[in-house]
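We begin with a single chain expressed as C-alpha cells, specifically the form predicted alone.
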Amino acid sequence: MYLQLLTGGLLLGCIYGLVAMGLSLIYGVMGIVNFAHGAFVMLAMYASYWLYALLRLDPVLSTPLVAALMFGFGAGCYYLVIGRVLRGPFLARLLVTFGLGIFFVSLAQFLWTPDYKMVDRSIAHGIITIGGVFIEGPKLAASIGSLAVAAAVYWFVRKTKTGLAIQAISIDRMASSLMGINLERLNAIAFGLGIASAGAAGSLMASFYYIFPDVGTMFGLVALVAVALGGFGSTEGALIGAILLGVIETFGGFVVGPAYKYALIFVAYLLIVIIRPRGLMGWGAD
C-alpha cells in the first residue's frame, strides 16, 4: 500500500515540478512572482483539448506544439505587459500578473463556459502493473514527460550560451547589462520558456485531468508552495520541492484524509519558511 502511495505521490510531483520549474525561473531572473502562473496552464490544457477535438491530436503527441505556442505567448505577455511594469513600482509588479491571471480565467469562462471539459481517450489510457504497483498509463506518460522537459529546460539554463547569459542575469542584472547583454530581450526569453514549462505541463495533464477555467488555480498555488520550499531561483529545488510535496498530498491524503490534503501542503510550506525562510536550496541568509 505505502509503495502504491509512493509511487502515485512521485508521478505527481514530477508534474507539480514543471510547473515550479517555470515560476522559478521568472522569479529567478525578474524578481517578480507569476501569479497568473496557473491560468497559463489552464490555457495550456484548452489549447491541448482544442486540438485534440479538433484535429484528434493526442495531449501527450500535442505537447511540443503546445509548449512552443505557450513559449511565443509568454514572450508576446512580457513584451505587451509585464515589461512595462518591470521597473515600476513593487505594489504593480506584485499585483500585474495577479490581474493577468484574473483576466485569463474570465476569458476563458467567457469563450469556453464554466463546463467541465475532457479528453475521452488518450494514448496512453489504461492501467500498468509493476511489481504489484498500479500505475495510471496517462500520469505516467504525463511524468515522463514531465521529467524531460525538465531536463531539457535545465540543459538550456546550464549548457547553452543564452541560458548562461539568463544565469548571469540572475545573479547580477546591472553587471550583466555592463557587459552588453540585452536585458529585455533574455527576460523575454526567460518569461517564455517558464510559461512554455507551464504549458507542456497542462499539456500533459490535459490527457487525464478535467479542464475548466479555474483548473490552474491550485496548480499555481501548489507550484508557488514548491518554488517557496525549494528556494526561489533554483530551478532544481523548485524540481524536488515539487517531489516532496506530491508525496505530501498523497500520504496525507490517505492517512488524513482527502479533504485535508491541500491544507498538508501550505503546513509544510509553513514550516519551512519558519525553519529555513530561503527554502532547501535558494540563495541568501535565512
Given for the second form:
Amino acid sequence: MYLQLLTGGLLLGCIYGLVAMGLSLIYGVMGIVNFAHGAFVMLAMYASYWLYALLRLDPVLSTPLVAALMFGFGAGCYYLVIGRVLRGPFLARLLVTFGLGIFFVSLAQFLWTPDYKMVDRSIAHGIITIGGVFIEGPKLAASIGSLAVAAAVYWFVRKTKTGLAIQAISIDRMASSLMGINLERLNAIAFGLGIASAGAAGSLMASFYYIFPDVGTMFGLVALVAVALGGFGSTEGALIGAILLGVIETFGGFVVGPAYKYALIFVAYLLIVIIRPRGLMGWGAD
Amino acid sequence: MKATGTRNPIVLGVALIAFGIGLPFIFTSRFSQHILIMVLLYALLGEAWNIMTGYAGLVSVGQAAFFGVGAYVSSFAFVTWGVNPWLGMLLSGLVCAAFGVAVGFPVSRLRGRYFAIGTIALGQTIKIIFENWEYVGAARGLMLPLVPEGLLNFQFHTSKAPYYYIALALLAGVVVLMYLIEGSKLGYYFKAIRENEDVAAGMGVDKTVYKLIAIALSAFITGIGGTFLAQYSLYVEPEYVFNHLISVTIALIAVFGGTGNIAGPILGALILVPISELTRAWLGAGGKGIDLMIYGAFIVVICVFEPEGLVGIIRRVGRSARGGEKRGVPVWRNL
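Can you return the structure of this protein in the form predicted together with the partner chain rather than the form predicted alone?
Full assembly next; the chain just shown is listed first.
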C-alpha cells in the first residue's frame, strides 16, 4: 500500500517538477514570480485538447508541438508585457502576472465555457502492474515525458551557448550585459522556455485530467510552493521540492483525507520555510 | 511625507466627510449606492493592507484569510449564540488580530517573496479548512437570519443608505488612526523596517514586535471589514469570503492608488471598484467571464504603464509644476 502511494506521489511529483522548473527558470533569469504559470499550463491543456478533438492528435504525441507553440506564446508575452515591467517597482512586477493569470483564465471561460472537457482515449491508456503496484498508463507516460523534457531543458541551459548566456544573466545581469549578451532577447528566450516547460507539462496531463478554465490555478500554486520550497534560484531545488510535494499530497490525501491534500502542501511549505527561510537549496539576497 | 500636500488635514477631512455624507443624495438608486458601499469597504481593506505592506513592508497577498475569518466570527456568534453584530464586529477584529499574531509570529521571519507566498499559502489553507469544517456549515456557509431592521441590529432591508453611512464612519475612523500612526514613533518604526529591517534592528527597533503590531492592526481592520460584508450580504460562504481574488483586489487597489500613504487606497478604490462593479453588472451575466477579462487586462495595463500608481501621477504633475524637484528614493528597491 505504501509502495503504491509512494509511486503515485513520485509520478505526480515529476509532472509538478516540470511546471516548477519553468517557474524557477523564469525567476532565476529575470526575477519575476510568474503567478500566471498555472494559467499557461491550462492554455496548453486546451491546445492539446483541441489538437485531439479537431485533428485526432494524441496529447502525448502532440507535446512537442504544444511546447513549441507555448514557447512562441511565452516569448510574445515577454515582449508585450513582462519586458516592460522589469524595471518597474517591485509590486508592479509582482501583480502584473496576477493580472495575466486572471485574464487568461477568464478568456478560456469566455471562449470555451467553464464545462469540463476530457480526452476520452489516449494511446497510453490502460494499467500496468509492476511488483504488485498499479500504475496508470497515461500518468506513467506523463511522468516519463516530464522527466525527458526536464532533462532536455537542463541540457539546453547547461550545454548550449544560449543556455550558458541565460545562466550568466541569472548570476550577474550587469556583467553579462557588459560581456555583450543581448539581455532582451535572452530574457524572451528564457521566458519562452519556462512557458514551454509549463506547456509540455499541460499537454502531457491533458491525456488523463479534466480540462476546465481553473484547472491550472492549483498547479501554478503548487509549482510556486515547490520553487519556494526548493529555494528561489535553484532549478534542482525546484525539482526536489516538487517531488516532495507530490509525495506529501498523495500520502496526506490518503491519511488525512483528499479534501485536505492541498492544505497539507501549504502547511508543509510554511513549516519548511520557517525552519529554512530561503528554502531547501536557495541562495542569494532576498 | 504628506501625500497630497494639503496644509491642513482637519479642514480637508471635514470637507471630505461632508462630501461623503452628501453622496447618497446624489446617487439614489440601490445599485449606485451598492457601488459606493463597495468603494468604502475596499478603501477600508486597502488601508488595512497599507499598514502591513505600504508602511511595514510585509507584502500580503492573503488578506482574504483575515477578511473571511472576520466575516465568520461575527456571523457564527450571531447565528449560534445570538450575539449582537456590533459586539460580533469587535469580537471579529480581536479574533483576527490574535490570529494574525499567532500565524504572524513564525511567518514574519520570512522575507520578500517567501513571505508573500507564505500569505498565499495561509489564505488557501484557511479556505480549505472552512470548506470542510462541518461545525461552521462547511462549503454551504452560514445564512444570517433576518431580524427587524435598525442600527442596533445592524440590518437594513428597505434602504442601503444606512450601510453606506456605517462604512463611511468605519473608514473615517481608520483614516484618523492612520494619521495618528503616520505621525507617531510607531509609523517611523514601520517605515524603518520597510526600508531595511536589518539596519532598523541595528538601531534598536525590535522588528518582530513591530511587525506583529502591523499585522495585528491590519488583521483587526480587515476582520471588521469582513463583519461589515457579512451583515451587508447576510450570508457567508468560504468560496466567497476567502476568495483569492479578494486578496489580489485589495493589493491592487492599494498599489494602483499608491502605497505607503493614506490617500492611496481611497483613490484606488474610488476608481477601480466602480470599474469592476460596472463591468460585472454590464458584462458579467451568464458566467462568460468578460468582466474578469477586462479586470485582468486592466491590472496588466496599470502595471505596465502606471506602476507608481495614481499618487505617482499626482506627484509627477506636482513636480513638473514646481519645476523638477529631486526624485524620491523608490520605496521597493530592497525587495
